[in-house]
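Okay, so here's just one chain, in C-alpha cells, the form predicted on its own.
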Amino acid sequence: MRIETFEMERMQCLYENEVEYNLSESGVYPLSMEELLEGEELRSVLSVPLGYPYSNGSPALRERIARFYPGASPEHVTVMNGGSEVNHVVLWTLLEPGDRLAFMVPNYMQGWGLGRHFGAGSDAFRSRLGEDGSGRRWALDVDELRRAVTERTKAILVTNPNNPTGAVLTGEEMAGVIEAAGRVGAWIIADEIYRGAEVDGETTPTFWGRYDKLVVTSGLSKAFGLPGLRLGWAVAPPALIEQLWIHHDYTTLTPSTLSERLASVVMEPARREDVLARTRGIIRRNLPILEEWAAGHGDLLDYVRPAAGAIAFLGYDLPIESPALVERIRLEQSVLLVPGEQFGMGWQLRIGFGSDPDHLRKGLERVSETLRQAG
C-alpha cells in the first residue's frame, strides 16, 4: 500500500517558518543550552566526542527514563530518534498485514495513517464533548471504543494528555480502554508525550503497570519543551523492547549523541522536574491570554479549557470549512493555525499557546481581523 501524505506534518514543514505569528506550535517555547546547562556541565558536553552512542540508549538515560514510571527499570527502555520515530516503529513491530489498529480521534494523526499502511486498516473511535460535575469536558465514548474493537484489532492507540483537545482521560477511561483491549488481547499503545504539561494539579497518571500488552511512547518534545533534540523512547516489557531494538537497526540506528547526553541531563528526576515546572509555568501564565481573546467572540467561538498542553482546540460558528479558513487566516494575517480536519474532526482550530506572551496576544489579534470578516 502506498502511504498518505501526512497533511498536518506537510502544512506545518511548509509554512511554520515563513509567517509572521506561528500559532499551530503545540509545545512551550524550547530551552536554550545556557537554560539547560551551566558552568562544569556545559564543558562537559562540549568534550563529548561525536561518535556513535548506545543504539538504544545509555544505561544512565535508560534507567532515569525507567524513573518516569513506577515500576520500570532499564530493561523496559529503548531510546530512539523523537517521539515520532517510536510510534512509526511501534506500529511497525507489532501490525501485520491483516490487523485493524483501534484510533482515538480527534488525534495526532500519525497512528492513523501508519495503521493503513502497515495493518489492513484503522477503525477510529471518539472523544465527545459532554458534561460531568468538572463542566464541559472531552469525554472518551466508551461504547464506540467497544465498537471499534474486534477480534482483527491488533492495537489500541491513545494519546493521553490528548492532542489536540488537552484533555486527559478519566480513571474510568482508563479501564475502558484496558478493558477493551483485555478483551480481544490487543496491545495498547499509549502516546503519553505531554504528560508532565498540566495546567492544574499533578503529573497524569501513566497507563504504566495497569496492563500487560503496553507499550507507552514519549519524549522530549512536549512537555519538556526540548524538541530539537529529537529523543524519544518506547516503555515496554522486555521481549517487545528487544523487538523494538531490532526495527529500530533499519531505521536511524541510534539517537544523536549530544541528544542523548543533554536527554541524561533533563531526565534526572530533580531536573525533571524543573523543566516540567517550567513548561506548566508558561502553560499557566499564556492561558489567561487565550482564554480573555476566545471570550471577546462570544458565541463565535467554543473553548473548552484544556487540562494539559499549550493547545487548545476551539469550535467556530463561520461557513467556512477549517481548512480554507486556516488557508484564508495564513494569506491574510501570516499566522499559522491547524485546522480540526487535520485531527480527524471538522469545525475546529487547534491554537497552540506556548509561545512569548505579546507574540501571542498580536498573533490572535490578527486572527481575531480574519474571524471578524468571514462572519
Ligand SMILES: Cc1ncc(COP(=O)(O)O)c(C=O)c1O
Contents of the next structure:
Amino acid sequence: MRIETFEMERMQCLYENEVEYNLSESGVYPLSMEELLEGEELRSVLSVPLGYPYSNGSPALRERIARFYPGASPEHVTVMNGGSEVNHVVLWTLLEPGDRLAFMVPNYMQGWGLGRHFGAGSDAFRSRLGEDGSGRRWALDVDELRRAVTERTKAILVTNPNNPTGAVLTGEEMAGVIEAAGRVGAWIIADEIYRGAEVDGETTPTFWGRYDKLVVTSGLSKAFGLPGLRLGWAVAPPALIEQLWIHHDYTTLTPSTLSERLASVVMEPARREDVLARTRGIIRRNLPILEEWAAGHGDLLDYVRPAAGAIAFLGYDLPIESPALVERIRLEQSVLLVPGEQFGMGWQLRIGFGSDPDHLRKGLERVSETLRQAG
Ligand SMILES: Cc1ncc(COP(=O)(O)O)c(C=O)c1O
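Compare with the form predicted on its own: the form predicted in complex with the ligand:
Every component of the complex follows; first up is the chain already shown.
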C-alpha cells in the first residue's frame, strides 16, 4: 500500500537549507556538543566505543527519562531515533486495518498520514480560536472530539503543547480527551515533544498517570534544542513497551551510541532543567520581536500568543492561499515559513521564532515586503 507524501517534512527538506532566512523551524537554536559538555565529561564522550548500544536505551537513560514523568519507572520507557520514529512505531503497533485514529487538528500531520496508512483512516477534531476569561486562545472543540471518537477508534492522538498553535490544553480539555477515550476503551497517544518549552508559567502537565491506555511520545528535538541527536522515547505501560520494542527491532534496531550517551547527560534532572531553562530563555527573548512585528501589521495579521514552543500560528487577511503565499515569500525574499495547510488548516502561517534575534528580525522584515505587495 502506498503512503501519501508528508508535505511539511518534504517542503522543509527541500528548502530549509536553500533560503537565507529559515523561519520554518519549530525548535530553538540548537545546542552544540561544546556547550553541553566540559572537561572530563567531554573526554569521556570522546572515548565511548562506537559499538551497538542497548536497543531500547540504556538502563541509566531510561531511568532519567522516567524521572521526567511522575510515577514512571525504567520499564515504562523505550528509546528510539527521534520523536517521529516513536510516533511511527506506536501507530504501527496500535493500529490494525479497520481501526480509526481520532486526530487533533491543527497538528503535526505525521499521525494523520499514518492513521490512513496503518488503519482505516483518521478522523479530525479541532482546536478553534475563541475567547474566554483569559483572552483569545485555541480551545479544543470537545463536542467535535466526542463525535470523532466511535467504537472503531483505536487511539486518539493529541499534541500538547501543540504544534503549530503553541497552545496548551486546560485541565478540563485533558479530562475531555480522557473521557472520550475511556468511553470506547481507546488509547491516548500524547505527543509531548514541546513540553518544557513554556513561554511563562509552569511546565505543561503530562498526560502520564491520568489514564491506563496511554502512551506519551517525546524526545530531545524541540524543548531540549537537540534535534540532531535524533533521540526520542515512548512512555507507556510495560506490555505496550514490549510490543513497541518488537516493532522497533524491524526499523532502526537501536538509537545511535553517541546520542544515547549524550541524552543520558541531558536527562540528568538538574542538567535537564538547565537545558529547558535555556530554551525558555530564548523563547522569552525572541517572542517580543515577533509580537512587535505582528502588531506593526494591524488587522492584516491575526496573532495569538503561544503558551509554549518557539512557534506562532498567525492568521492573515490576504486573497492568497497559504501554500502560494509561502512560496511567494520564499521566492521573493528567500525566507521559509510553513503554510497552515500543512497542519490541516488554511489561511494561516506558522512562524518559528527560535533563531538568533538578528536573523529573526531580518527574516521578518523581508516577510513584510511580500505581505505588503500581496495586499
Ligand atoms: C509534534 C511533533 N512530534 C514529533 C516531531 C518529530 O520530532 P523528531 O525530530 O524528534 O523526529 C515533530 C517535528 O516537528 C513535531 O512537531
